[in-house]
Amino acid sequence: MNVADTERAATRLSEAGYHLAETEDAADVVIFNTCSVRARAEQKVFTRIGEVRSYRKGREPLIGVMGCVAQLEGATIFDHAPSVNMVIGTRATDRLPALIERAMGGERRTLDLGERDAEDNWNVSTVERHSPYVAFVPIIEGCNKFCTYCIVPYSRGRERSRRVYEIVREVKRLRDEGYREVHLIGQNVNSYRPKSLEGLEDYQGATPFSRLLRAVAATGMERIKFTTSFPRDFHTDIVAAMEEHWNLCDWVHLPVQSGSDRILRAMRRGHKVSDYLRRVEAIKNAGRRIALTTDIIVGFPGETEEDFEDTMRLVEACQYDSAYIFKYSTRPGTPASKLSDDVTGAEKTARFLALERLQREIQRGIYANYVGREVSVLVEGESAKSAEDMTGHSSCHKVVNFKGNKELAGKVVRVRILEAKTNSLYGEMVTGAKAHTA
């Protein structure tokens, strides 16, 4: 989401005549783009604005701080760093340009935290796009479910999606303009609740997430991925689009946080252990391999050692493909953060060690299965560890690395894979045979 935020930005700047910067160095104007969604993010921002005042000492250059960070806290900023000339919330980034005019004129504080406007501007540039393959096209943005330890309900709003017709527009026209896949993303993709379902009216689906991705898939794209599902909202009617349209492509990311229901309840995840087992056997039940993918949080408050356990438990039967885990550590501002932070430094330790040692052997017996097997690769560019070798991902979003040259890039080719890594596969490029997604 910040990515497709930075490219947003971006855009509306070039449309406003300015020019991006070889170097923070030269910028006239810098601004820092902020998360907020691990206190150790925020925190970086304020070094980072140290930095570049320290070394622009007598020519310094306005600087804006936008995003969560400056959503959540406000002319605060301005106390905590007085360099600082603008704070930009998450929802006035097409605003950008005047909140500039308006700084370069004098104002000394330069505050936009409002709503975004009624016909708000969600194209991006090619240029500004981070990949001429790969584009990410937001859906909906926000947040309903309010869980104890997440911030973003407050630095990114009540959920709102975007217009039928915007999104499919927008998917035409990167297939037109070249680009081979395209990500759907949202906080929670699969909460899409248009006001209007206008555009939805030849698809069928028993949810409008699970009726726009049919109506994504209509028009020739040719890999779509979507993230963030929320498991709540995980209705079994996506897999069932998945199995009906093969440029749907074969992975989930389901985040669970825990595998014990006592500390999902202390989330407020609205979901039981049983319910994401239900929408989990679905995926794996699907006529095709969907590869899982998942979020943890290990020291909770309150978790005791059979709460992890259980969360041990659930990630074996789960077998993820990958998951990202991490150690509690309190988000000022949730409700969580007024909870006793009971567990200690070394049991989260402890139990981030042991999950990753279980996610890995999983892991390591999941990708040993691709050795031999022939998988569909976008290539995206040169390998950053070997210039003899490029890289991609597979339409199950594993890296792909394998011996090539500049020339495939954007290209999707089919790659047998030789090797088994720990988060990558490594393979060899072949022709003539029909490749397999997996």
Given for the second form:
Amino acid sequence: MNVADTERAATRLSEAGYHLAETEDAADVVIFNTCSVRARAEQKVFTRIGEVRSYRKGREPLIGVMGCVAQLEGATIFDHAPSVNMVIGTRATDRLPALIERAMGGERRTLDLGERDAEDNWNVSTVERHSPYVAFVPIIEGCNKFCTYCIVPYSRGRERSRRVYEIVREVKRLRDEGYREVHLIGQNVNSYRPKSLEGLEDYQGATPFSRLLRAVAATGMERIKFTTSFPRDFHTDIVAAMEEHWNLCDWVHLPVQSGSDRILRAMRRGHKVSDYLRRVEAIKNAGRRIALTTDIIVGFPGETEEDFEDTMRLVEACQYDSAYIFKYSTRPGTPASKLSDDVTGAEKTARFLALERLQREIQRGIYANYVGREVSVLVEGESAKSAEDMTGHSSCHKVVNFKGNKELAGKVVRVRILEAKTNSLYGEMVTGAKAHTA
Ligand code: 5AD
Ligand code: SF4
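Taking the form predicted alone as the starting point, write out the structure of the form predicted in complex with 5'-deoxyadenosine (5AD).
First the chain shown before, then all remaining chains and molecules of the complex.
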């Protein structure tokens, strides 16, 4: 989401005549796009601002802070970091050029925490995209779920779904420009609920999101991924759409957060363990293997050793392809911040490590199973580790490295897996008849 926001900001700025500097050292304006989902991410921006300030002493650039930290902290950022000239909220991205102009004109504290303009400008130019082959396409922004630990509903505001025809048009354009993969993105993609369903074919009882998936699949875009899915709104019609369309890739990211019903209730997630497991079962029973990944928080207020054991059991049962594990971090202003953060740092660390160890073990088994099998890989570029290797992602969203040359970049190739590493696969390219593989 943040990468997509940065692309959008860069597009607005280049439309207004600005050029992206090669390095921040050469820039007249430096804008930090920020995340506040955990305390550590939030602190990072102030460290980075300090760094830029110290090595640009005497020729300071204009400094702006955009994104979630900007939205939440507003004008207090100017007090906290006096070298900041602009604070640009999460819905002010389209107004960046005008804000820079105000700051350049001498305004000392330029602040915009306002709502979006009536007509959003979602257009992102090809040159500003992070990859020439993979494109992010936001379909919904914001969040209405108010999980008790989470700052996102406050920083990003309420859910707003983008129009169907705009999304489909953008995917078609990306297809025509040579993109091979799109990621439909949003805090909760499967809560997609546009004002009008025009342009979506009706399937009995199907949710707007699975209808959108079908419409996007029908554009013929080669590979389509989507993230993040919210468990309560994850209905089996999504799996049905994936089974019907080969270009809907074999990967679902479905954050569970905890394996204890007591903690899930305290988190106000809106699902129980049993609801979640039913969804996992539907995913595991699909006609082809769908990779499953998740997010988990350890050490939520009041989490006992038994609650944590429940999480361990759930992770064992779900057999995740990978999991992001986080230690609970209090976010001021959220309902959970009123609870006592009573799991000690040492306990959080111990639970984090135990869960990580279990997940690594599970992952080892899953990855080892790929050895000898073929996967389809979108080649994204040279591997950072070896000049002889190319790297990309499989349709099941695993990093795959293989021996190959630069000309393969942007192609979808088949790779036979020879070796499984902790977080990646290594293989050799195979040529011959193309088959649909993970
Ligand atoms: N503390 C720790 N982890 C958090 N997340 C969100 N809020 C918090 C918090 N206060 C995690 C959740 C979410 C992921 C993006 O970040 O697991 O799914
Ligand atoms: Fe945060 Fe919950 Fe919304 Fe996800 S669904 S962004 S965890 S409030």
